[in-house]
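The data below hold one chain only, encoded as structure tokens and taken in the form predicted alone.
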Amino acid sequence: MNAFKSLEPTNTVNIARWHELEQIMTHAMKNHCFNMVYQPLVSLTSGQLVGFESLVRCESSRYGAVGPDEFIPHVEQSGMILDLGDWIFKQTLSDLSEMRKIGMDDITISLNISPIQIIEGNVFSKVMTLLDKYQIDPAAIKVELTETALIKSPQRIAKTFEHFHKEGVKIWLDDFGTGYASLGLLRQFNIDGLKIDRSFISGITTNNEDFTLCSAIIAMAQRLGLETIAEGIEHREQLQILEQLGCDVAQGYLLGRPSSLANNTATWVKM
């Protein structure tokens, strides 16, 4: 039983969409309507590609495209995330293996993980088995979990993170600044890096509060020995400010949209 499955929405429109999504996701799971795309991560120090974030997309001939902001919460609440997550891990690490074969030896991949996968899906064993199968160094993997997810079964999550760390897998906190993380939680979960939420990056050039917050996060991370990634960068002015503040890695449409393995290798291998 899914410990996180919530009650269906009470709003009439939401109820209708919930049932529609149930039908769409059931069809998508049975008919393999998911595919992986990868968004580049670029060093602000060297300007070089350092990795990709692995992202799942859903599109079928019957229902069309469904955005991840909508289908990810649904598959988490319905429990489908366990089977979908297993497929994501396998496809992503298979794709990383292909990247390594064509010379992208230093590239890392960021895997988004749901707390449900940790608590109910034995995610550590599954990831390590696949790393062994594809002969990938665990140091090439970064596991990302959102800030708000840390409050769900924190002891179990901390234990899983400990196992990952022992194998050399890095742990990153996604959407930092939007949830409940504190300095104590960063220490408790032994976090390696922070992803600054796009909502703060979008206003960094025009909003003094966003600038101050980004500056404080980066300075705090530097003091704690943590790396930082700024996501959602769309304008060169944002990139320049983040570079001046000492942010380590940049991600966003300015540097590259999420795209297929083939498109990314064609773009980056020749550079």
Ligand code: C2E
Given for the second form:
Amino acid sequence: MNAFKSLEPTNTVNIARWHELEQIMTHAMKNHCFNMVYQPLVSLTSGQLVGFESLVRCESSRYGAVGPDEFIPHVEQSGMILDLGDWIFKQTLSDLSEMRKIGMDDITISLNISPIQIIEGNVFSKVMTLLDKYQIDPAAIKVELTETALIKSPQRIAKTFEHFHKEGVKIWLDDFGTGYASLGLLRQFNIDGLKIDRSFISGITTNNEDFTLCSAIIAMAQRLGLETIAEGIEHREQLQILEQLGCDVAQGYLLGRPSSLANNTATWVKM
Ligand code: C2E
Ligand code: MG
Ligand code: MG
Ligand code: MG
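Next up, the form predicted together with the ligand in place of the form predicted alone?
Zooming out: every chain and molecule, the one shown earlier first.
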């Protein structure tokens, strides 16, 4: 049984592309066409780099590049995410261990996790095994899960969160405000941070409603003791408003695009 039937394409254009993606992803898995990039996360209180979000990329000479927004739903539906996810964990943790070696001691890594990896993939023990292998403190890891993902298998997910919390791994709710989940989830699940979706940030300086929503989310999060992370910051004015509103962490092209480990270490490590 596949838990992600609802992700299947619904119209003919999508069906054609969906079949094409099947070929592309099968080819990519066989030929190791994936790589990881890292996007900086900057503290709005200290102005310092505090971590990176790890993001997967897929590119082959035969098919060119495909974005994760397109291929992740596909590999979730096909089940390929289980093998791909294992590779993503290994690569990311190995890269984090490289960061430690060059003195990026307090840098954290945010890992995007698909609900199917939790439901069928035993994410907790996989991550713990890798942390143990590289002798990395679990507090260096943040798990990012979308609100829609939470309702796929709430009990299993809550249990996994509990295991992670005991070890000091933090949980961030990704793309906050865009899913179908209710605010009650914040109470039901032990969440540590909210990542305010890019769609709210993009209008924060121009659209009154976006501004009101962002300030309300930040105020609510503060009252609940949750961290706030703003995604998709592209302009200095957006950064300034978020700083004034008391947002904790900033992410976006203004601060740095997702880029290879080597590029990031060259940019951020002061010799
Ligand atoms: P996400 O986790 O919400 O990741 C943030 C996305 O916003 C990334 O797109 C990033 O490149 C993009 N972004 C960051 N700053 C800006 C900005 O200032 N402007 C604009 N226009 N975009 C910005 P990306 O890398 O294409 O990833 C898309 C989605 O794919 C991710 O959304 C996540 O849901 C999924 N994904 C990516 N990597 C992984 C992975 O390793 N595992 C899983 N399960 N999902 C992943
Ligand atoms: Mg994310
Ligand atoms: Mg996001
Ligand atoms: Mg997203």
